[in-house]
Structure formats: C-alpha cells, structure tokens
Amino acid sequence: MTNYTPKPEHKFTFGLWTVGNRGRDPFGDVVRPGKTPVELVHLLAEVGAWGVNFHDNDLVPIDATPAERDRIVRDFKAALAETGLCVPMATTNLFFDPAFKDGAFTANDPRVRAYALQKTMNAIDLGAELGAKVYVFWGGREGTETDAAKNPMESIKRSREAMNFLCEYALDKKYDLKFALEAKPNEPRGDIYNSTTGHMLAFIQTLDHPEMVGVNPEVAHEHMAGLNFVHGVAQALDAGKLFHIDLNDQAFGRYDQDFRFGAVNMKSAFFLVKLLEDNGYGGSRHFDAHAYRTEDYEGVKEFARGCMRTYLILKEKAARWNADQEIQAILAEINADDGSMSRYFGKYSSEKATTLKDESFDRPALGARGLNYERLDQLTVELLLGVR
C-alpha cells in the first residue's frame, strides 16, 4: 500500500484559526483550551504540515501594544525556524470586531472604510515580513440583511476602490505578493457581495491591476450555494487565476460546516483532486476546516492528519483512474474523432462558416448513440470503493 505520509512537496497548509478553533458555535461555548500560535506551529509540525497561514489577529491580538506585537512575531518566527514550517499565505480579519458589523470596505461609515484600509495595510506588512506570497481577501461582512441599507452599485465601487488602493500599496512597497479573493454567498451576512467564484472572476477584470489579483475558492462556500465546486475551480484554472484554494467539505445548502476534507462528498473531492493534479496546480493545498466540536487536541491532530491523508489517497486514486484500461477505453470511445470535422473548428473564417452551413448531418444518428456514461460512473465509484 502507498505511504500516505505528507511531504513538503505536497504543500499542505492549515490556518492558525483551523487547528486553533476551540469548538464554539452559536449555541455552545468553547470545548477546547486555547493554544498560542507557537504551540499551534508545533502541533502542525507534528502532524506533517508544510505551512501555516493566519489572519492578522490570529497571531497578534487587535489590541496588542507595539512591544507585544514585536515579541509575538519574534516568538512566532523562532517557532517557524525550529520546525521548518513556512507562511505561504496571510489575510486580514475584517469580520470579527464590532467595528465591522456593517462591513469593512463596503461599510456606509467612511471612518470604518478608512480603518479597514489601515488595518489591512498593517496586516499586509506582517504577512510580507513572514514571507507570505499570497494575500487572501474574504469579505465576510461585505453584504446586507436588507437592500434598503446599501446601494449595491456603490458597494461594488467601494470594493473596487479598496482593492485598487491595496494593489498600489503592495506595488509601492515592492512586496512580492499576489492577492486572492474568496467568495461566499451568505453567513455571517444575509447576502454577501461577489457571492461565487464566477462573480469574483468578473470583478477582477474591472480592477486597475487584474494581473496581480486572482481567486481563492473554498469547497464549502460554493456548496452552500448548491454549485459544482470542480467546475468553478476549472474556470479559475482556465483563466490563470487560481492563486490559492481552501479545501474542506460541506453538505449542500447547509450553514458553513467546514468539515474535514472529503468527509461528505467523496466523489466531488475525488474529481477536485484529479483536476488539480492533472492540471499541474502548483500552489498550496490549504485546509480551511475545523475538527468536530466533540474532539480534544488529540482529535484535532487526527482531523489534520485526515485532511492530508484523504487528499493523498484521492491523488493516488486519480492516477489509477487515469491508468485504468477499461475507463480509458470508454473515454476514447466517447471522444472518438476521425478528423472529418476538424476543418470546422478553431478560428473563424467566412469560408469555414459557409462550408459548415452546407454540411449534411444525420441528426437521428447523432441522437441515437449511447454514450456509456452509466458504466463510466460505476467504474469510478468502484475504484473509489477500492474494488478495482
């Protein structure tokens, strides 16, 4: 059996907020004691992670003094050096503090918008100091419960102005950073702006520096909207905009569950891993998930190991799928091409269009052909179940 031990080349990462999650939910208080960022770095090193990511206030409390900030960062750097972990990504918490109850970049109060920019610049400085190459923006409070409260056109404008400002800030500071925008349809706001990866991809094209901005899709967020996450990630890959990815799991249509990767939708997880591996995705595999509230910290370690192990198992399954002779024979039959239609594809020409309009097609035969998709899907299921 393959050794499913994580290695640095797998680029598995967790956030401080993931393994540090204490199990609080809207109906119950914490179930696990708090751990310091240094302790969490050592926990991640123990389970075999490659990197650790953070919100600014996961590491440095929002009310820390400059001296406290420097001490915390110094201790964190020492833990990174001791364990060999790196910091591939950082982000800003613009959703927890009451100041952001009406949003950050889209808040109606201009003082809140200005504070959000200030806080983000300081957090970008911190991320760059610790070596982050990707900076994620999740607008968890950028939305409404009632559209009477905000003009959506003005909110789009404010979002654009904020991203343009922060792109210029990173360029002015000569930071080697790319920005990744993370979509979510709802929760904690009733409706969040730019609610899907597709919305974000369209928004990016309106920015002053679209070349430095991509997306950070999350499994749970797209599943909350009932969407096919694999298709959204494929769109981002095709656009050259998959700068980061959040892996977890989620039952469709539920609240944000943040389950262990592969815990709910195994076939979807399989095709996601296959998509990433087949297309040479070179970024982090970041697990933005939480252990069950039932767990102590030994359970948290099992959760983290499980995320990575499931990914590696599915990576091996994808290689088997690609090498399975019967599966590949069906795919070859489905995609059979004798070359007779090739003259009609590719770049348009008037001559090509005229010739195509004169082509004769056997429409009944086109509709009568069976495609054997049932067999193909069953073979996929059997491969995942370990019987082929």
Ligand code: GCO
The other form holds:
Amino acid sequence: MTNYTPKPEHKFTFGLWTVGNRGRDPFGDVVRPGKTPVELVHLLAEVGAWGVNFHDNDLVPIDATPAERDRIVRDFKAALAETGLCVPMATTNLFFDPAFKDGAFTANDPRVRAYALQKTMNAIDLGAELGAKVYVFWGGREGTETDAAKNPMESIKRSREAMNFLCEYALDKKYDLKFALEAKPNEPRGDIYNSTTGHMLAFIQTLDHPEMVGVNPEVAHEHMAGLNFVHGVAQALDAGKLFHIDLNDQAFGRYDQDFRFGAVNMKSAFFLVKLLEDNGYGGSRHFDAHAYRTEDYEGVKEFARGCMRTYLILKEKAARWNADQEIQAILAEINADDGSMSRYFGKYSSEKATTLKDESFDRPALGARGLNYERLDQLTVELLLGVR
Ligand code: GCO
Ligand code: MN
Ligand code: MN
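Requested next: the structure of the form predicted together with D-gluconic acid (the form predicted alone having been shown above).
The next block holds the full complex; its first chain is the one shown before.
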C-alpha cells in the first residue's frame, strides 16, 4: 500500500492567496477571518507543503512604509526558518489596485505602464531576497472589454518591451531567476491578451532573452478556453518551457472556479500527472486553487491535503498504468512497427520522396483495421476506479 504523505521531493507548493483565500466573490463578502502570512506558513507546514509562493502585496501591503516592510519580511523569514518551508516562486499583483483597471504593461496611460514596471522591479527584489527561483507574470488586466480602446498591435509591442526591460533588470541585478508567463482567456478582463499557453509560447520567441522565459500553464485557464490542458503542457515540455505549473480544477464552460486539484476532471488530471511524471518534470507542483466558500479553516486544510493526496494517488495510478500488462500489450499492438516504412521517415531527400511516391498502399486495409482504443480506455477507467 502506497503512502500518500507529501514529502519535500514532491515539491508541493501553495500561494499565500490560495489557503489565505477568504471566500469573497462578486456576490458575497468574506466568510473566513483573515490570517497573517506567518500564520499561513504554519498552516502550510501543518498540512505538509514544501513551499509557499506570494504576490508582493500578499506579504507586504501596497502602502506599507519601508520600516513595516522590513519587519514583515523579517517575521516571514523567521516563520520559514522555523517550519523549513521555502519560497520557490514569487509574482506581482498587477490587477487589484484601481490604478491597474486598464492593465499594467498594456495600459494606455504611460504613467500606469511606468508604475507597473517600478512595482514589478520592487516585487522581483522581494522575491529574490526570499530565494524565489521562478518569477510568474499573470496579466489579469492586460486586455480589453472593447477593442475600440486599445490597438492590439500596440499592446503586443508594449508587452514585449516590458518583458525585455524586466529580463534585463533581473540580469543586471544578477538574480538567479527565470520568468514564467501565465495565460488566461478572460476574467477579470473581457478578453485577455496572449490568451492561451500556445499564444505565450509563440510570444516568448519574440523576446530579447527567450532562454530565460517560459510558461506557467494553469488547468482552469485552458479549460475555460475549452482546450485540452494535457496537450498544451506537452507542447510546453517539448519546447523546454515548462518552468512552473498551476494545478487546480474547473468545469468546462464556467467562470474561473479554482477547485481542488482533481475535483472535476479526474481523467484529464490523471493524464496530466502521468505526463509530468513520465517526462521527469522537475519544477514545483503549485496548487493555485482555494477551498469552497462553505469551509472554515479545517475545510481549508482538507482542501490543501486533498490537492496533494490526489496528485500522489494519480502518480501511483500512472505507475500502475505503465506496469499493467494488458494495457501495455494493447500499446505494443497499437505501436507495432515492422520497420518496413522506416526508409521513408526522418530527413527529407529527393530520392526518398521519389521512392515513396512509387510505393503502393492497401488503403481499404488501413481503414478497416480496428485499433482497440475502446478496450484501452475502459481499462484506464477501471484502473482509475480502483477495480484493477
Ligand atoms: C487567477 C490567476 C492567478 C495567478 C497569480 C499568480 O486566475 O487569478 O490564476 O491566481 O496565478 O496571480 O500570478
Ligand atoms: Mn487562475
Ligand atoms: Mn494561476
């Protein structure tokens, strides 16, 4: 029987804003009392997390004096030292303050754009001081409700200029930091720029320092867009760009629900964990989610424990799937290759092209062959349901 206790090597992390979420929504007020960052670090240690992430203002209020900042950071460091938690990732809040109502790096007002750069440089300093190695950018307000308001070409240029400036800043300061860009199709803006992980991957290639910039895909965000998250993450892995990941869950077609990992789409959560584990993903497993609004802090701990436990159960299921003889026999059959076609694959040559054009194929036989995917999927379902 496997032990599903989280350990440091699993690299499970939570943001201060996740377990610290107080349940406010557009229709109702907070339902849980506030906890300080120090209290949240202790809560995370109690449930067995490895690391804690934060936005600048989750830790230091936006209007704190330098003396207050220093005291808060000192207390936070003491809590980290006491509990053994680390800070693998930090990020900037560029969405809450009314100054950012029209965006940060893409706002039409140049003073807002300059303030956003200043705020981000200070937040990068804070993250680096606490040991963060990944810096996330989520531009929740970088978008429009009406395209009359902003020129989309100009917005792309502004986003690029901001990322280039901040890459140079991190290099100038000699921080050991990589950037991870997080896409979301909408919410809070009507439409957000670079709306999917695929858009972000293409955008990164246009930057001055593409090597230090990757992605932070989030389950809920790709599902909001109706996309297959596993495929998006595979593309990021293939590009060597999966620097971070936001795990949660979400019913298709809904607003951003931020449910506990695996709470809704069990099968896609399984194939995601299998993808990450089979391919040796070495980064944080960050849960960007929060407890139901119905919960008190005991429920919040249940939520956090549940995210990690489900991940570990799915990891065990993935190992079982890889070891299951019947499943593997079907896979072997599906991928059978007698080598007779190998001469046509790989690098192009005009000779290859000519021989391939002369080859004859039994098209009806190709189409008539049953592939046994029904059996394969049912075996997967039974394995997940615990009867295999
Ligand atoms: C959201 C986003 C955020 C970001 C966070 C880190 O939908 O609100 O997922 O939670 O991940 O701001 O940059
Ligand atoms: Mn989100
Ligand atoms: Mn997120």
